[in-house]
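First, one chain by itself in structure tokens, the form predicted alone.
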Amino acid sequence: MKPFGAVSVVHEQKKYKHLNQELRIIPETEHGINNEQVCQHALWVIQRLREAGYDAYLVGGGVRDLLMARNPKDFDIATSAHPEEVKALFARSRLIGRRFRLVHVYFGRYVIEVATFRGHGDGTNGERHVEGGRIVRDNVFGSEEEDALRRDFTINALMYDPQNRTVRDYTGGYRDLRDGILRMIGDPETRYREDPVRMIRAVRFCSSRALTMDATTEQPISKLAHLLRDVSPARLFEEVCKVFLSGFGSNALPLMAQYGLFQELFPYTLEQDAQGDWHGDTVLSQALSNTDLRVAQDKPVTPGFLMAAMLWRPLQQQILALEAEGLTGMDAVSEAIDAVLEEQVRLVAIPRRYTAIAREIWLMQPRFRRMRGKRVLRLLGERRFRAAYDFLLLRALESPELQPVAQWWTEIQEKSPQEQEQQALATAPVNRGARRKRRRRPRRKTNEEA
């Protein structure tokens, strides 16, 4: 691939009345980003598009986190090529999507996406649906300057052309990046009706980068935080992973309950206390601190595990209530985990795979206490066992009588299997002679015998 020629920077003053902003172009001696820290297959794609006589640029994420000092996880394209027209260039690609139609162009297992620019028309260049102010379906395509306009903050708005190496700004997101600000562009409630995600997005954004909410911006959100049951539950949950299992959930989950997203999310996992404020117990928050440590040493985390900790609460809230009426033991257990599971994949849809692995950390909870005989060993065995061990460990932290039995658990791992064997039939129970016989029911006569 040739390498992008530097070019000179031509200074562009285009007036936007709209927004009252100037379109700037930022300099490599001002931005500093340069063409060795992007993903070299995004090089190559925007070089081809402008091949064939389209604009691109790289946008969104990439830019930003490139401002940052950070390492893009993906490296999105924006051009003015139409999706068919993309996916004619690249032999590697595929068209996806409904609500915003997509071009995926692959390397491999990595993928760039390619979108054409988004317009703010009437629907007449392409197809624009909105029910109740949300919009539903949108692929109006437009200008390069709409597609940025369009965009939710202005920090994300940012363009980089790779081949005068300058950033394009149309919003003020290269200052408010700068500054540390979050700022919608457009009517913060207007832009938030069309896609209540934008909220949990805001969150993510401001716990994550260490950004603030301008005050328009952050204003709406408590407001509009039911409109949160109107989103698919299926891209709900994969905004509470970007959101819980990105690195930093202890920083996202005060911001999400100041604003009600999380109550709209997990109604029944957060306690309310005198002053209004709302909290969660030491499983979540605890649980939340060690996945943010495990990202950030680069370790798998999983929400099966996440979904155990965010559940918790309400699952004992089920088993008390199941208990009060009569149930006890294990079949409380059972039921008030297909109660809860059943309630909360309404509101965000957990996958089978994940609620699977909350099920099994949950169901090996009472089996720790069974600190005797073979059972030790099976459980030692068993594949989830790491996993619910670990949650032993964080529901020991609040429930000081759970500490000798996560002590006696962390200890008997140090051991040889054979040592493990020697220290589980040692608590085994005494064999006291023959077993006791079971009692048998009388039969009961039949007619001809009676």
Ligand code: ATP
Second form
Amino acid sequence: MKPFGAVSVVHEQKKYKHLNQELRIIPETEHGINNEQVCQHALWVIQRLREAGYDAYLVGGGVRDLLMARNPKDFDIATSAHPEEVKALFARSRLIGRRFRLVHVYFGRYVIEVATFRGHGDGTNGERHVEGGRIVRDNVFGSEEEDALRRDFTINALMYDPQNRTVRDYTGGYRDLRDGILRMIGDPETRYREDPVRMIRAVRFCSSRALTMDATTEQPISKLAHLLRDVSPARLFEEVCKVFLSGFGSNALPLMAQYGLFQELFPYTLEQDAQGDWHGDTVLSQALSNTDLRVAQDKPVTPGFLMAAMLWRPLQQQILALEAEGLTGMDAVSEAIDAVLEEQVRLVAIPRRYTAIAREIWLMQPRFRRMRGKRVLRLLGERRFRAAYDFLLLRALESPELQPVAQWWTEIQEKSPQEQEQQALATAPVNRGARRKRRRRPRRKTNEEA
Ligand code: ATP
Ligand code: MG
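So that was the form predicted alone. Now I'd like the form predicted in complex with ligand ATP, please.
Full complex below, order starting with the chain above.
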């Protein structure tokens, strides 16, 4: 392990000055976790590391969720072995990461993440790199205790030892978990400055685990929300998905708005009332409750649909602005879509495959108003029809004039293909259909010639 520089010691003393660090070991009779609840692959990895003479524990969210009687998403391991040493022990494993070097151990498609205990660093030795208070790289190895202290919240710093079945607690996380409190380890402001994403994580854990934020953990967030501007847009997209697509988005939105975090990510989505409170529109809040419901039912959710809802209000405003400049119809719509997405992806890097879904959903909306002729059948056959129709239903909750339209599309879907064709064509005005045909002919010809 590298020696600490003088700067580091002062920094660490300030950072952890509130902590009364003492290891508490909680026996099985008290914590109630048993090894049968733990993934067998993780137990096996820990055993191998132990046999090779290293320390190894289950850490982080997995231990937290077992103690909260929830199904852990993943089982991470922390060890005294260095990444190369871990790699050498497991044939099917890979070194990954730059910001944090880790080893992934593979069991078919299942992955166990093994990280070396991390310690303090002064930000200048090349292994940990700090810029303006922010950690941009952290590969300083340390002791088990240091590894617990560098984690974000006390409830995330618990370690589980499957050999003697104890939980190891350096930060008071066990009590906080029992009391339902989310508490930052060390000085909250310093730790948010090191990594501003911890502010979003704070909201995520409170909204998904029904925890209350400790006052000193909560207090600096509003003041520091602007630090999210310095975080990479790609990382912000990941966090946005975790906070809004994990089944508790409806709880998270008001908290994200209250602390001003949401406004940093999606500056044009919410509206502020005279009292200074922020509100989402019906489309957004309904999209979030639908998402939460789908997650609860184990149905798939896509960031594309959520982004379509998040940006629906800004899109409407942009369309109005362009119409005021003289653009009309689909020209205004498609230019507005480009402008809204271009601006948004600079803040939160929504991958193109998801902006494409949002775009398709939006572009289909005006087409729902045309309920006659072959275009009905074409719309029904679109790949994204179902998502666009679900989106129409959300809009109809906000705009009563859309309700008969939504009802019409609900009913036609329940019919057989023949009945659909009959309904669509029966009402098709002859003249209009003929005009469209005439218009299309020359285009077809050009295609054939080409
Ligand atoms: P989830 O259920 O979403 O996976 P988690 O707590 O496991 O929640 P991960 O992002 O998987 O979250 O991180 C695993 C552990 O790594 C955390 O429990 C925490 O101890 C630590 N950790 C993650 N992100 C940070 C961070 N930004 N700062 C400090 N520690 C972190
Ligand atoms: Mg995790």
